[in-house]
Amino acid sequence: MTRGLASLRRINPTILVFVVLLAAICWMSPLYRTPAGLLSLLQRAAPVVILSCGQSFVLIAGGFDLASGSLITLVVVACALITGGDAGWTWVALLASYGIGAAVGVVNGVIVARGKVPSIIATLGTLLSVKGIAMMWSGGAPGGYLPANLRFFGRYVWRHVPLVGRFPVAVVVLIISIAIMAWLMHGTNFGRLLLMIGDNPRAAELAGAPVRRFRMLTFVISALASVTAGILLGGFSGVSVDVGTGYELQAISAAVIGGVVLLGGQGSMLGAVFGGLTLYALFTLLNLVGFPEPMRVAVQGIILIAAAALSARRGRRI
């Protein structure tokens, strides 16, 4: 017995609060009680998930990064605006979206650790002028569509799959997404130095670990998760020069629930995932309540508010 409440203790908690919502929800609506209606659900609460993961790494080494919400919205501008609803631009279009995530990613990156500018300042900066950049390519109101076949990975659903009926192509994606970004965190050196960093960077740095190099890697990698969950935003809602509004401070609330400490040092990807699921279950019963719109944002405020709290309260622990 006591062996299993030890166990327990290990469990991450944010597990069990996404598990009870989850359960709200079934109860609530017979659309999820289904393996089609939970791959729904996964379908869209992946871009959460898929950015979460990407601001831990930049979380967990002690930064922020507000930049990805409007990097989200360049990226379906841009695809728009090269593809011109042309399906034979698709490709063109993708790896320009990731060429300007990286291109983010680095700049911030290097404002961060080469000019020693504190992060939230940078990213609020970026975040600004990424926006800006967006708005006057589109002219402030982007006109086409985006091409089916760019529309597939956030849209397109296998039919007829055995045991689950329908399988989203974005739950593919999600999982690839999870599979490299922890891999990066607790299968190479890089994740566990990383850790290190966000916990004491003058030690890392006296140990030999590149400082500098890492954080500045943390920034890009947390922009190349923001194309993804952009492409996957496009697929799910057309164009838009909204689509990425306050998904930053969504990424930063559900990886702080799921663990990561604002002050750098504590976190995993496993944590991360459950945190963006916790969020997006969170949301979905909200909806299924019938909250309205102005009430669901002052709750995200309120979980914000909260989660920066309990981390507080994490990091005084370590």
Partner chain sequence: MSSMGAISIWTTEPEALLTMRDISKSFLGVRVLSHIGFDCRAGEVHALCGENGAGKSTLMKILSGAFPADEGTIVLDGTVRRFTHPSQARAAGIGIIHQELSLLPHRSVAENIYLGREPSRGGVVDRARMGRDARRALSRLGSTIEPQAQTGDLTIAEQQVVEIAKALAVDARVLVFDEPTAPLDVVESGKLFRVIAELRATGVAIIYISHRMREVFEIADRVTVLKDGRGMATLTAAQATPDAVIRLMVGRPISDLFPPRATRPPGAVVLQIQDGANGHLAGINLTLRAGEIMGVAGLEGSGKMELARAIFGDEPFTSGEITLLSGAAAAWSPREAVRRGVAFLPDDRKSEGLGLRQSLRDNALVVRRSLSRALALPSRGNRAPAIFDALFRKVEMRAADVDAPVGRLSGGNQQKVIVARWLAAEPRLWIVAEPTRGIDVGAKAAIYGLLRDYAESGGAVLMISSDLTEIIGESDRIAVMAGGRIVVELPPGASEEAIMAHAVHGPQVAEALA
Contents of the next structure:
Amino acid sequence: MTRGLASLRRINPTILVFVVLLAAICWMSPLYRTPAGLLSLLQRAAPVVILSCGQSFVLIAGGFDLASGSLITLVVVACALITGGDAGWTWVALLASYGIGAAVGVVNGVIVARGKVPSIIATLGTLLSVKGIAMMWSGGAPGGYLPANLRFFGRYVWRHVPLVGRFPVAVVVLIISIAIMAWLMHGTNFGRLLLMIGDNPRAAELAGAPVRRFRMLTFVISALASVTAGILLGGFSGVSVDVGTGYELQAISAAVIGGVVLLGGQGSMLGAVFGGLTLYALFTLLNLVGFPEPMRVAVQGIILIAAAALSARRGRRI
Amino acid sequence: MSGAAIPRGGLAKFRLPLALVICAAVVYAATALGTAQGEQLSWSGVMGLLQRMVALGIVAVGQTLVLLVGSIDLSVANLISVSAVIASHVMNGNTDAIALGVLAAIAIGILVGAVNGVLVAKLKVSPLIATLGVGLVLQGVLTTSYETLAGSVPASFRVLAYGRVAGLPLAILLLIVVVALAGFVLARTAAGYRLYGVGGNVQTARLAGIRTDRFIIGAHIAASVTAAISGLYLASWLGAGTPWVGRDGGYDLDSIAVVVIGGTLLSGGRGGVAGTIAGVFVFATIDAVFNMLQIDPFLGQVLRGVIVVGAVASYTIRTKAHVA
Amino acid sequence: MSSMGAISIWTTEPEALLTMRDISKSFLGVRVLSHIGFDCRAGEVHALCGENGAGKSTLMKILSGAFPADEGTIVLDGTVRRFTHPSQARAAGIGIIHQELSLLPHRSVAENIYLGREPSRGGVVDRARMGRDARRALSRLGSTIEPQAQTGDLTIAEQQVVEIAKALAVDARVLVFDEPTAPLDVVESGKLFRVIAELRATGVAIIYISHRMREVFEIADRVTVLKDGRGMATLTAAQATPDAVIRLMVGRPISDLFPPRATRPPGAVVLQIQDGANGHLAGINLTLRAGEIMGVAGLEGSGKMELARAIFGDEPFTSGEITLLSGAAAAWSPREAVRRGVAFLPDDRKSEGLGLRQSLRDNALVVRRSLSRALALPSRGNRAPAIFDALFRKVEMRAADVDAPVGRLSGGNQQKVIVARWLAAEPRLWIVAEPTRGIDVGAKAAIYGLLRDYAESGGAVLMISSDLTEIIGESDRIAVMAGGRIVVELPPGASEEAIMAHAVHGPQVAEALA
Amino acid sequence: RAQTAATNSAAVDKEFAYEQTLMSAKPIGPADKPWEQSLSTNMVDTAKYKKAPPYRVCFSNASISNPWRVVGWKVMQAEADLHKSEIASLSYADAQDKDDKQISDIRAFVTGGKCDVLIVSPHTSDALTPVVEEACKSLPVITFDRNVRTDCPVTAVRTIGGYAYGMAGANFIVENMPKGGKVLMLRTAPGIDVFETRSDAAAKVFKAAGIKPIGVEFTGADNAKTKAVVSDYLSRVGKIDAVWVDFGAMSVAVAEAFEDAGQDYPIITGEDQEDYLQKWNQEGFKGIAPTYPAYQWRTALIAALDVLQGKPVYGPDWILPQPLITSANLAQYVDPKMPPLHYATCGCETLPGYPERWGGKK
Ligand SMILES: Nc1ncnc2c1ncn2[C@@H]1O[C@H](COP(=O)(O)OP(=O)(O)OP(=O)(O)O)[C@@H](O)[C@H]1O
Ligand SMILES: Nc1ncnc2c1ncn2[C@@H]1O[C@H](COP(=O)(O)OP(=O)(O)OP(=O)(O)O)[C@@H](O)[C@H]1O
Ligand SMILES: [Mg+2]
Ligand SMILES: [Mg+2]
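Can you swap the form predicted alone for the form predicted together with the partner chain?
Below is the entire complex, every chain and molecule, led by the chain shown above.
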């Protein structure tokens, strides 16, 4: 009986919050009461959710990745410059983007794991540098459009799909990304060891875990997630120089709302996913009720604190 | 029970800050001479360089205190804006209202610091999230109400930023006072010793009979007050507060970066204001040197990132422990 | 809560300085102390005994104000006290040395000793006085640790001395020692006992907790035994025979703490070191064969922990030759060592052994996971529960919930989780550092048995320990270290005096003695 | 970034009327060089600044953190290339959107004594006022884009203003929208002076026409957010007839939101950013582009050189014309060879390095 209660308590409260928010959204707007409407919500939430999952790897292993927003900008700029609107170059641009992402992740990882620079500072540095590189490369204003087949992932919606009507491509990308990351976190030794590493890196090291390599990999995963989010965002909204601005804090916020504990050792992909969804649903709801924009920022702040206070209460029951 | 570890020399604490300052100063001087801008080494050139430190320096001192106690404050940037806006609103060009404006700004600082502190110490909210959240709330409230809060500081208040005493800008004196005060408290008083204790290990400090929450809250209040002072200084320097002055200035992440560059541990319990001020000096010289060398601003941004990482890595790379 | 009513019911015995009555405490709904009572007189050494997790530390934490009791009263000097903060207990004259080290590594020794009550004038610390007083407090313990030294640079034993000095610097009327000697060697322990004797003579009430039974019988005037959060009995020194105490603690007598020595002759060479040296060690020559348990004794600072870390690759040898299972072991790291079949039981289990927030399961599986492919998950499937059952039965672990965080376990059970972790990896060479530090007598016997079984099944054990009893009782050979060198190798059953002579006097004198 | 929003409504009305007349006024100056034109006829004498070339020009810039400023900075550099013989150096300081850094930058220029003239593009008007006054004491100063609250600069280069910008789009909507149509107003962020005046003007026009916008939303000029907001409105109200934006960077995202919803384009106002002009040209929806011309970056440098040569310049305000792009003259501005974030009123077509310098294809 106590076990039953315990597992009930273990249900992530974020899911409940999300369900409540979603109910409110559906109540406010008829659009979201249809499957197509919900899917379009998912489409727009996809970048934040993917970022939140990627960020959670870093957070769970005890670090932070502040460079993800800049990396999104760099990816969009890179895609625009490489393709120059030419659909033939799309695959090259995609490959290059993931290459750039991997490189940024490795740099972050090496600075943190080998250089032992605290990740807040290390990724603050890469945030500046990556953004600077994006600006230098584009001269401050990227030339060129994103070709339609590149924007396909973030923008295209299949119409006349049985049962749901419209089905955004981004949702498929989202599901695949979540599946991969959830498997990495919960279905592999790698993911299980990350929790131990985040909790006590020294103990993990003395138990033979490749602490530095795994920590480095978390930054690579986060960076690759940022690239994916960048491709979706660029696809959804086109080229601009500040696409990624602020996404790093959104990703961290989403993860925290989902119960991932800063400084490591605790968290799950389920939480990260619902944290991202909750954050986006909140934005949508505030949009719908016509809450004045600046106050939405304030509400986001309050929600964030409340979520963290709640998970602190739960966490204290060690 | 024998054994003796190497005692810490009294000056060892200052070795890192001193090295940073000397390096930065040499680079500055070399650039000035190398680009034939020797005037930048004149008294007013150097004072101009030092004045670049004031706004960031004051708030970084407060950030040092919260980092030492094992917390962090991301709300300072928005609080700087709030303080600057409130001060110029209350003063509204009126010399008689200066005292009131200063008081209002400091009072808001105390209030915000107390909220941060209570969230962190009592509600156990992760300090990053707590102060990020409070910062967002401040930003939202400020932007919403900015139009009703317009105002400007009177000319007499601008003396704070532009006035001089015996050739030394008042603003630099203000920075010196803040640094000296914090340095004295940390290095000489029981409160300072306990602050290090709380930052080093809360449980240890508590078991040693220290009221730990009071120190955490106190450090947050101190940090917020320095942010408020920084806001006042900026209001004086700029003539009026704007709701973006803090955020655009990047005082949140910059203040953390300079503290860490100055050798204070992010996890708390070790460091001090001497290092912080050295870090601020490094940042000020970066700006000045990039200007002198006419570095492309985007390249400057890249280099700034590299310098931040490189400066911290130069002394963390030899440590054996894992960091996160 | 019930304290006010309790005054009239419980009249304190006249000679008791401190009385704890009817103390109960639960964590997360689990009751760990249930109506415990005991008293302590001025000038008495009162020992608390009990298995790991019996509740000794919890009881003392309540006494020292670290957390409040759910029920019960503390009567000090005839007044009922209720402490909600350690500062109150301290003000009432209660000093404590906690079981876990609680020092600030980045602060100086003096700053640690006076943390929270720095001598100051108008808020400004009198640093000169602090340094002087710290030096005096340390020298009282026979220590020459420099008050200005950075605490993190000290050895664990030195830190423990600082910890003791920290407690002694309070003018305490009741002084609690929660396993003070765990990281200390015999010489240092002896110095501590002299201080305790002095304190007792001046009328301080001393509560003493230790799993080293010999110490308890040596210094205690009375012994109170706890079991599963209940008080079993309080015995006078005369009543407290080892058998009686152990029977109360464990519920059964423990006839032989140590299993019989190796029955078979040692097998193939597992580890061979020739002229191994690094910053802490010099001229290390050592051969270890399958089936052997080699004990390494030495005072703190003798290099015995450094030897363990060098072999495990944590701070590898920088010169010399090290051969493990007939392969050279150069450019060695812990991961490499683990891969090659070396296990390591660290001496500081909290900071180097466990992820306290992770479950028992995850902590026990960490080595297997480290050794398996990163993208596989070997603990999946039907075998998993069986593995745990087998492992935890082997280490006599009674904890039920393998999904509970390991931080909730008592120290002894935590140690068993680490042991289980390595058993699961089936290592060839096992380096164990202080394997029974802070572990109760029942669990000790279990761990000794485990190590011997492991050796008998063909493993090799290098056992580093400050506990001479276990060195003598468990080892097949004994290496004694001093000054970063192995000064002598002694046969099994060597006397404590012989070991100490080499450990204390170092190579030259020991040879002269021989 | 901003002066405090004008609160005095009589003053607002006056400025509104003034800008309205300026929009239809004919500028003086060469017709093919709008950057040398002016709507103010007043000249200032600069004989006292006259110097022999070559000149050391110093430029304190608020930042180059958005495409408009990037385009403008390239325009200024290209203009400088035209005057290689007169300009010894163009020293640049970028304040990265920090007022306090810009103050220090200006002071360093003044202290350094290596400037013959100082051009300032202030980040915040109030904040930069005292330091500009300080600088005026030692050398001639030109401001442009935003200005400062002092008369001491030799001239302040500016365009007509935010009211003119805001009313142009709103007037177009009023004239072209079917009666009873629904207007959505999209704004960048509150509290920023130039955006405030634009939306004040539009709101005034709508009010006069009896139109009540269905909503006013802030999007932070973020494309993703703009699209989401517009989509949400479409789902809520079904059909929207016109979208007014205070900043043209959002316009294409607005158009895409309609595309993605499978609806016809409404009237979409924009700016002279190429992506909008190209989309407008391609899709043929009803559009209009008030501008904030980037050619003022040329004007500032031209004014600086004029001052050093002792030529009189328009002042104390040099009011540049503010072209309005309509479907009638769209062809003159749209250029598919230019990148999407280029600004068509750069006045850079004849400058060295065009179009590659601005990322365009030959
Ligand atoms: N039993 C306990 N174990 C661990 N931590 C505790 C315990 N009791 C309280 N704490 C935490 O330790 C922190 C210190 O609180 P405590 O009451 O000891 O002193 P304080 O709050 O600093 O004093 P004050 O509130 O009077 O300023 C609190 O945040 C509290 O949540
Ligand atoms: N903070 C805590 N939260 C939850 N459970 C706890 C906590 N502290 C102790 N316990 C539990 O209380 C029980 C008593 O622990 P305690 O540390 O008092 O034992 P002990 O007798 O000191 O054991 P040892 O000899 O190993 O030190 C154990 O079962 C332990 O798991
Ligand atoms: Mg309290
Ligand atoms: Mg204990």
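Residue numbers count along the first chain shown, from 1. The term rigid core refers to the most C-alpha atoms you can superpose between the two forms while keeping them within 1.5 Å. These numbers were taken from a predicted model, which means no experiment stands behind them.
### CA of A298, rigid core aligned, shift of 2 Å or more between these two forms
It does shift by 2 Å or more.
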